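Take a look at this single chain, the form predicted alone, given in structure tokens.
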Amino acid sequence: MNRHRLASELKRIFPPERLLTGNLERRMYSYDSSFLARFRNYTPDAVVLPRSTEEVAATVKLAARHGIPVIPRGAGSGETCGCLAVRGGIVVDLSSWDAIEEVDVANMQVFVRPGVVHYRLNEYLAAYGLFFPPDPGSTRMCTIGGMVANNSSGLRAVKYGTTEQYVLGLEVVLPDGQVITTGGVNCKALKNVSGLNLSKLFVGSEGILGIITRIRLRVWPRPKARGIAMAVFADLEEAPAAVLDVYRSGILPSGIEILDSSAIRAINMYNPEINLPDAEAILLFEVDGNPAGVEWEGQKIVEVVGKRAISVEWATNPGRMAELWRGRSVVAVAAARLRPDGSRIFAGEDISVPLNKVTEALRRIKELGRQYGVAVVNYGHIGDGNIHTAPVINLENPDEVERANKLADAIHRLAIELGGSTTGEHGVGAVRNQYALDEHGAAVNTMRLIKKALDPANIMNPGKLLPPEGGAGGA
């Protein structure tokens, strides 16, 4: 079907208003974060913005009878290309449907529809006491429907977990246009057993399998008190092993963030009143809870890790917690201030290893950035060993771009080496499909049954998550 008509059927789904078919339109819609999306031109046939299951339902039984790629969309914060057009087709832009539909209170969760952004979400949820714990570095940007697809967690994964841990149900337009209710179609219970788990099917399924209309979340108590506690190593191999020092105490921190020395550097030139200390590492532990155990918490972190660290500083007061955290949350923008000329790429930027290979892999890691010569800062979620990388070069010169893809690549399979995953919460996407077999061997061939059953024809989401079946043609 070629754009013109397709425009025409859309037409009989959706309001001038909500259906973009104009050039620059649809070229909105062709990039996310990723690295991938500048060198390539995925702009979509047409993007609708659907504000009713049964709009988007419609969209798909179209599709459907066309054979026409359909790929959901949130806020197009991703990192993986994820939500873009690889093969043409039908964006739904889910974004602008973010109705929270019912706090139950009593029964502790929350109906909410795609669009809801993850901030927005919380900052409702707390006149009720309330909160959604995972908590992405993207909360004031990220969509609900966006954090299910992809599994999202974040800064509080040690602790809380990640998204799939609090979906008690979904409703999901199936590749043929089916609307269906997993765990429970009237269901309010928090426990239930009953039949297959296909919440946790579509949960992190990047949108290949259905599009997700409404979400069913828990939602637990909000803490009464937090405290963060900041150290300051001398040697790089003593933080990961501080890490696990606190666990052994007996302690869950909800959070333990990471800076090497790259990233310290790089937030100082960003802003050098935030003025870390020179060290080869730092750790942020942030504890939450009632205002007894997070003191006493706190007060154990500083006697474990003071052992191994060089400074060590306990706060409970907001002020004093907001500066300490200050550099953590300014790294992701300051990596790019490593050289003048330079752009921090998402490329190989979320690998996830065995706590024990946290230190192999941030020594491997500067070792394959000198190796090609690419300047990396690394930090990220050490309490869950995801970390994250984040290389900085001149988009302008192609032999740097082919190096920072080498570079990516070989960090990619460093995290399969140390017995890790190639992503930790980003995603597949279609810049980390190539990767499957290896992570996953035999259990692919079963991934793509299940697509097939309920996606014969292939339209939904095509070229993500699964590698290509046979060459570049395939899933």
The other form holds:
2 protein chains.
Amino acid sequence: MNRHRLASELKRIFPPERLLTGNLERRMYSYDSSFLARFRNYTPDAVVLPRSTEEVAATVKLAARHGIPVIPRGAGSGETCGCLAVRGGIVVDLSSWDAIEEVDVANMQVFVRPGVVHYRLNEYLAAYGLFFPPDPGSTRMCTIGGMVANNSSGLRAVKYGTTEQYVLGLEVVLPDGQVITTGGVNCKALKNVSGLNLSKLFVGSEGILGIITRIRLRVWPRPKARGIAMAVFADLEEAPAAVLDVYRSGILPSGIEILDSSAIRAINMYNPEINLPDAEAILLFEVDGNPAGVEWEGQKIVEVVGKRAISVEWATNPGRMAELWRGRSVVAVAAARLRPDGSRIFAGEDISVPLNKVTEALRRIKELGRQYGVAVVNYGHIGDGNIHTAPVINLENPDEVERANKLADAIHRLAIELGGSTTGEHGVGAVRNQYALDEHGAAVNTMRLIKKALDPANIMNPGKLLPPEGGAGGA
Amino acid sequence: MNRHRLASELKRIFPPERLLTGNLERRMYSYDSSFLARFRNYTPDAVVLPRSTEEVAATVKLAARHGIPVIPRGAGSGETCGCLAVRGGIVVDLSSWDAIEEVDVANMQVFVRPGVVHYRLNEYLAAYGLFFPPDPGSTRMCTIGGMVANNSSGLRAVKYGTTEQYVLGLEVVLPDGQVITTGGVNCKALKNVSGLNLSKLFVGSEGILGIITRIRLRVWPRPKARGIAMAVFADLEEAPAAVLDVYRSGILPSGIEILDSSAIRAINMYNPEINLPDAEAILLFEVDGNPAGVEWEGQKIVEVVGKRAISVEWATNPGRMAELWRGRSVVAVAAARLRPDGSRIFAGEDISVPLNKVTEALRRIKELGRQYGVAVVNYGHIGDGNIHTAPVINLENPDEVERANKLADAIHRLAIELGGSTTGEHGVGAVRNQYALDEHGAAVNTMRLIKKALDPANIMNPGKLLPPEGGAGGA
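The form predicted in complex with a further copy of the same chain is what I need now, so please give it after the form predicted alone.
Let's see the whole complex now, leading with the same chain.
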């Protein structure tokens, strides 16, 4: 079906202000935050902005009739081309469908539409003394629908896990346009083991099995207290060892972040006032809970980590906590300033490795950076082995771009070699599906069987998550 | 294929001591803890006791060739006929394959074979300062494989969630005999979002999608301290309200248990020395964490719950904690002693309801008990709305048996009416699949599509979890 015919069919479903078919409008939907999107033209044939399950279902049914790809999209803050029309089709932009429909305080859960922004949800829940623990760095942009589709997490996954832990049920428009509710049609229970666990299958499925239109999330009581410990290390090896010592002392911090020497240097160049000590690594421990428990854990961290660190400082005062956290909070921006013509790119940016391989991973990523002549800054969630590498390159230089791509590939392969994964929290999309066979082996066939059973015509977000049939190539 | 031919084929795979084909031996595998199994003859055609993935795969391949059902089994402690050969076939008893293969302390995970008993695993992990938090009542019997297949939990699900939260990866023999590893073939990372989340799909799938042969579990640092608060209520309504007050004060106890008046009476009859106060409800709060934090939360619970309860007692002394917990620990046994000719049965025993429906559920279960003339004792995990009802009947009286079945059906329907589920933690098996369409509506079709994609010949544990095609009937 040509674009004009498609537009006229979509006009029967959507009012003009929620149907985008102009060239410029469509072009706005041709990129996300990924490196790959900069070099491709993934412009969709049409964009729709639904505000009801019926509109989503009608769109999917239309697409199914004509074999047109459908690509769900949240804020577009992803780094994997996950929300891009890599094979053309209709982008379903859910970001304006942002109703918080019900906060059920008595049952500790909240019902939202997919477009609700993470930050806004937690602001809203705070009035009830509740919170939704996962906290991605993109909190002020990313949507709950996108978080569910990608099983997002962030700083607090060490203690609080990832989005999947909080998903009690989903309304989903399937690839044939049928609507189902997972976790029980009218269920408001917190615990339920009846049926196959479809909720958890859809979490992290990146839109290849259907479009999530309503989300039932478990929320938790907001902790009353918080504290931050900052530890400075002369020897990189001591940092993961200190993390393990903390775990062994019976403490599960809400987050443990690492800045390696590359990150420390970038932060100090970006803002000399922050003035981080010149060291091989800095660890930041965040602890939350009740005031007495937080203080106990802070003192214990000082005692335990102090045996390996040059210095440890513990703070519960909000001003001092913000100061200790300041380096971490600017690292993503600081990386880009490593060189005046540099841009920080998202490629090989999200590997996870076993905790006992973190040191080796950081060392070898630095070596790979030198080998390919690309500056890299490393930071991340060391508490669960999730390393964010920020390559910094001149985007105008094709040779640097090529070397950056080779570096990203080498980092992904390093992750697999070390018994890790190419992605700890950002997802696969069209940039990491080429590694699926290496990571998952024969399990990829099982994933394909499920995909085919639900979407035999392959219209739901094609070219993502799974490698193409018959090979391990890209999208 | 007749039983003798089957036995001779299985002899090529198993040594004689791990292949059971005698009448008495097979009869031993015809029941679990469910009520239904008492009245059926679900004797398998053969029983095998594998000790390797190869043996399991060879068994499944043999079964697939001949279209014979395969039924995985752990300890047989389930209450749903989940491990019984409701359509004949080969029971795969995994309980003797109980190796704890690796405790990887540095990476906070453990690798086990399916037959490891829960209690033994935690005893083993204690030496490393680690633990696997879910704690079913059947801890001394149930296997980790069974826990994964049923997504088991127990007292501590309020804070620690269910088994699924800890499953990082699985080795699974699929219905065609192929072996896959979910969560990454060689992965030891704690965080991994690449690929469809097959691990979580297999958790709770009750053996209908494959046989779990190896389990990679995340484990946590063992908390250093623990405390128990016991609160006594004159008014049943106040008990769930007190639970919510505790949540609102920012506390997430590791467990919150309820004993209603029926349970209190049963416990005091069973052992007058326990001498629980004659009240409408007793709540037991368990708190764990670090010593200072536990004490803070205990005092807060006394303060908050004290506003609604007749009395609240807080203890951290192990002896006193055990005394406070004593009633709860004997309730399952005590229920059976309500009458001299009585047996406690497992039917309608595991509903979950929204927290704000717990009072109504308890009241109406009592009414239903009166209506059907069946004595019931109610206890359970009120913190997540999971109610364990224990009907007590004379098994020799066919009329009572019939009334008990009607009562169980009414309790299951009540759960759905109240926005809950027929099963909070025990599973579906062959006793609750008749409610799947009422609970899940059109999502049952999606479950069926997945089942058919992986097991087109329906040999893996047929008659369980999903209702039979074309209707909402039983197994």
